[in-house]
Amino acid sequence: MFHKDRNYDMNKGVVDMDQEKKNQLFHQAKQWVMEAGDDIRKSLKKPFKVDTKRDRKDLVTEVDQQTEKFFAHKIKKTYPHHQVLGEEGFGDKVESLDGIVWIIDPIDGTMNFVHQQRNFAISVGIYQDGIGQIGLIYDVMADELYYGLKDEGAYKNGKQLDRLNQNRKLEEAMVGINSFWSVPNRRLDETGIHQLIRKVRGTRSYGSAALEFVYVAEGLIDAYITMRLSPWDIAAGVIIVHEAGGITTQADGSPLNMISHNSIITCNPAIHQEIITQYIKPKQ
């Protein structure tokens, strides 16, 4: 599905979405996805069927795809010309992110839908050649939905964001670690991440990428570190972040691969260099 690079950074010097096409696509999208987080509660009140993908961890239901083919359908319908990229392949063959493309994750954290009925999300990000324009995430559970629109801010429920502290002590900071990367493995220098797991006040982990950008961007954690993202993972995330005064990045500092996996940091920027020289060391 992944074919041609497209590195990201939100400050490249493109031509800006028309203000009235922006409006109109924000709230379009908003309303679909109300309309489907209301479709997902309804969905738990009855049996579902649970599947796997690359291996038992890897769940997914057929409440996963039958919210990405709403999507799907409805953006195919409304904008014919626009492109579909989904995490369960009911969209297009993204091969480059020329154009409106919308990346869509219809549930974030399926695991979590599964064993807990709660701390999942409906994640929804709009990009126009290649820079997000508009980004929502929506705690399907909670009621909760955070959207970020390029240079206009993040907000939670209409209500805009604070900007992020940029006095953040990294001694001070409450992480988001993944599981993968406190347990031996090949790909990092176990030692730094474990320094850096003493280093900081606490660390946690949500299971849904998505929620732990929209924490990283409301400041109830200050970062959030995790290996092999795809997309729709964090398509919606990062726009959200940036417009809080964040910054995402891949775990080694370079652009994120917006049609590819990625490794991720995503933080306040005050902590964020020092996490990536001081504790994140590839493995020689």
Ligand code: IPD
Second form
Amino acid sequence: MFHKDRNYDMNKGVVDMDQEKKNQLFHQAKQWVMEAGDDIRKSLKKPFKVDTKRDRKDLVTEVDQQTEKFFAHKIKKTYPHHQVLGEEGFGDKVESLDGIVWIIDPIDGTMNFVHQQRNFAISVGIYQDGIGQIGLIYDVMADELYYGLKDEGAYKNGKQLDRLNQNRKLEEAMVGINSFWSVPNRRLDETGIHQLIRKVRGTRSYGSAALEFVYVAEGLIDAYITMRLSPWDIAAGVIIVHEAGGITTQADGSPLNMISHNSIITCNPAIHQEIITQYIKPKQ
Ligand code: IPD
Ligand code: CA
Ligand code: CA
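Same protein, different state: after the form predicted on its own, show the form predicted together with the named molecule.
So here's everything in the complex, that chain up top.
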């Protein structure tokens, strides 16, 4: 099947996204992200409704919902044949990553948004046939836009991110980790993580997976390890980290499945294998 967004090679089938199309999609996505960020900043000037989803800690606000609706509406109007997978359910019921899929977290770090009014981000990943092409993560209050384009590098406000320390040692590493590792965990043995916490130089917890990914890409932290994230939490971050020279896998080192939940280690490659083999142990 010929598709107007894709190059076609008679022998290999569908290959990379057409460069012009990729540039056009990136500029369009960037414009929408900046516009949505502006609306979110304005929304903080007045009260907004906060609800809970699965439990009392799982927050959603009307701003999360409006932001996702904004993206879903714009995408469907401009690119009717693209699919949208969004956290708040205003996109499509996506069952496969065939074609072009926008994977969107309208606000990643909603608890920070509600409690701190900062340290949250918009995350948009654009995939073609399951392969990440464009990732954008916008730290709305800091006005910092991180992005990655397949085979073209990762950038923060236009400046390339390519400075991961290739000689990083675990004992000098800063690792993003959250407090759930201090309580018993169903799938992984937390005592391995406790040993890792003792080994590394320091740990941090920022409350936004998207921001923790870009901090890995920027080298502010050397790894981020978490137990269960959804596709919208990671779609853009995976691309940005990869383009900055980093690596993302499930916590046991296996590949990601972008339409399901994953445990995550996103990391400077210099310490990835050591963390997995020495410190991440499945529950017996
Ligand atoms: C959450 C944040 C948080 C992570 C949670 C996510 P949300 O996303 O990324 O840092 O620990 O697992 O669900 O709900 O704020 O979009
Ligand atoms: Ca999220
Ligand atoms: Ca969210």
